[in-house]
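Next up: just one chain, as structure tokens, the form predicted alone.
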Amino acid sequence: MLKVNDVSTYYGPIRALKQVNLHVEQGEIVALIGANGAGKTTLLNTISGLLNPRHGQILFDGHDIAGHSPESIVRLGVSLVPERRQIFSTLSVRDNLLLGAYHRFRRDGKSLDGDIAKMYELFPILEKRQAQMGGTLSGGEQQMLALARGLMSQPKLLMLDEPSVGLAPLIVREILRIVAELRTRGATILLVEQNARAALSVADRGYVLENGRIALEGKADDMAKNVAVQSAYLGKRDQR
């Protein structure tokens, strides 16, 4: 589904990312993992159109996206949820939701409650909560709703960035069980995670990027034992 091509990508003279290469298969959870600073982001943001690579391809479905705008590339079916939520906090939680199906409501106009009702289904909290202003959330209320949000686009692709990110470790578990969920309901997912362990245990095959590179890949289990990956994003071995 997306394939990944020998991507650079600059901000001004500094490379931040440079030759990469990874794809992602329809119906896939696949883990970047990597130290705050590795370009995990930047990757992200390259693929949804909000930074423009200077050398590489990016394909989706087959089609090079590379420098397309990133309302067009989200028409296509790319959804980008982004670190630290950034939902709209002076509107509804229901509006929210609106927002995120903004360019298929312009398209054919059709009532989007029946996919409102699909976002409760999954996130029950959000229903309860419809009417508050997204800034009233909870931190874990807020990660739900950015979600939720990016799911209203119906992507062929998720992107993740850090949803754990300032979540208590018992809000982290729910919200990787709702990703593991999504993909028992067809959704083909890109998560990028500072918490490897977190990533890796819900993930089909993973990456590690490093100082803008790949520096390492494979199916998550195999990661999650892998000695190196160990001492540099899951802590200590266990030595039993």
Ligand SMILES: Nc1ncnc2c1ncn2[C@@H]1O[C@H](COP(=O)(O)OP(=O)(O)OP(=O)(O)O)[C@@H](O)[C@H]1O
The other form holds:
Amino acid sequence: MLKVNDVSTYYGPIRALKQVNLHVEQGEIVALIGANGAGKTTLLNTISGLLNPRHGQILFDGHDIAGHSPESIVRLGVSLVPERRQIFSTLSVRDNLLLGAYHRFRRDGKSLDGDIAKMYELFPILEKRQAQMGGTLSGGEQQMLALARGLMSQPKLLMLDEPSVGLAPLIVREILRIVAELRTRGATILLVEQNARAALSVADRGYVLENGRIALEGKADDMAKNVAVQSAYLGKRDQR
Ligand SMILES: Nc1ncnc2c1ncn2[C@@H]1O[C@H](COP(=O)(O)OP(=O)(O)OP(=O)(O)O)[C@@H](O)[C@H]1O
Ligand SMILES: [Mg+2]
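Alongside the form predicted alone that was just displayed, please also present the structure of the form predicted in complex with this ligand.
Below, the chain from earlier opens the complete complex, with every other chain and molecule after it.
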């Protein structure tokens, strides 16, 4: 479904991604782990069109999307739930969800009530809070709202940038439970996490990014067994 071939992305003269190769198949959950500054967000932003790679190819469903506009990439079915949530704090929970579907809304003009009901089924807390302003939700609730908003665009590929950052262990488990639940519904997910153990527990495969390069890749189970010995690769976990 997604194939990243030899991608290098720069910030001015600084090369933040160095010939990265990665692929995600339909129905897979793939974890991308690595320390602060490894380039995880840069990679997601490059895939979603917020950054232009200087070299390489990004194939999604057979189209080369490298350098395309973020809007056109969303329309092809790639949705990014960014770091630090970025929900609309002065809009209600319900309106935040509606905005997640605005591409589809524009196209078919149909009611989104059914889609919203599905999100409330998946995240019951959001139904209780539906009229509340986004900015007044707790951190964990905001993360669930961001996830639900990402799902409202009915993406083929959902990319999550550190959904567990700053959340209590119980909420982290809840978010990962939902990620696992989405997989049973056929979702394809690229999950960025510093919490390597948690990410690998729900993933099929994983990659370790180190200083802009893929340093390690493999089956999630095998990588999880390696976590202790590979702590050098995995960097400092759970530090935030
Ligand atoms: N706008 C920018 N301009 C210049 N350098 C940047 C910019 N954004 C990121 N970088 C640098 O690129 C490198 C990769 O950053 P990136 O945000 O992708 O890391 P990350 O793996 O997502 O880290 P974290 O876990 O802290 O979110 C870092 O060295 C960072 O300082
Ligand atoms: Mg990041």
